[in-house]
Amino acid sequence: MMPDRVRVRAMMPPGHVRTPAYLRGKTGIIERPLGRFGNPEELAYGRRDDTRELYRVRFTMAEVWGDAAERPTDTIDAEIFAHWLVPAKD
């Protein structure tokens, strides 16, 4: 299982990508694991893919939008596959 605090990788690969660009490089907290699912980044091209862990990750508006956040403590949740997540450094 992933640590509680994670950072979304800031990579920008070409092709079918399900991780929102506005969350890449941002830090959030694992809200809960969702189980194992096929990776849509591979399945979109007809490639067989082993299942991967999917997590619901919670971000504050301050983390996502910085000073532009109208309500900095509000949150947004996103479902992100484990290969996009790394442990956050405090």
Given for the second form:
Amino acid sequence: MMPDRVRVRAMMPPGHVRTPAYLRGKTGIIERPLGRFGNPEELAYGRRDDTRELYRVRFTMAEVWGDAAERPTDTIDAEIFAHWLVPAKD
Amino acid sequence: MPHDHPGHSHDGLSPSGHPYRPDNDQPLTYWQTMEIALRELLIERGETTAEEIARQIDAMDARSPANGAAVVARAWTDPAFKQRLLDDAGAASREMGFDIGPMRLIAVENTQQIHNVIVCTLCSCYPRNLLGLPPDWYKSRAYRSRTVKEPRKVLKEFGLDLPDEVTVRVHDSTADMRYIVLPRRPDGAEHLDEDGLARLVTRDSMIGTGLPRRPE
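Next, give the form predicted together with its partner chain, keeping in mind that what was shown is the form predicted on its own.
First the chain shown before, then all remaining chains and molecules of the complex.
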């Protein structure tokens, strides 16, 4: 069960990764669960049976861009696979 | 091969003062060759036919923002449909007869307090089945990188100056979802029927870089 507040893992593995680099290491809230989808990191090599939970995660501009944020409370939503998310410590 | 025609030249500028576009005479790239080889093999082995491929290209080209506009106009006139659209945009679009394929669609609603805008920072994910082919700028590095960083500046360049009290929500299509913005119904459109309303709905208003036209 994914907690409401999550942090995107800050790893930089090679391969067909669909987690945008600008969101790695950032904390957001789960906007909604989306169900299970093929893991793109495996699909890229023709392996279709690895499915993972996918979530829409909402980040504030302040969290993503810090002081450079245009307006701190505007948001970015992105789809992130469960294996990229860890519970966020407050 | 240089040659002359009476009356016009292939060099220099066109009569309207623009440079002529050069013919694409360069050799095929690796991936172009690969695509042709794969296509010919599939046809040779009877998996598909040239006619079937041409039909599919035709079907892709036939999709246009008019499909999305019809969905938006239905949502503006039918509250129960709007709720179904927000719950499951794919199912609601299929209900109107639009073949949206296996893709998963999420509709995000603009309100007085919230303005949504769609981008795909990683590539060019776009709700093609409802909006047709994406505009070139949607695939540009400038749009993809700037929209997540300074959406208000980007929207201002599109002519959309949002008041400070409106929250901007950027949606980055990073995986299996596709997005369509459900814009706000413009004021003064009470006299229009569903078809009339659909004509107010622009492509950009469903990407979030514009607003619907105002009724005349």
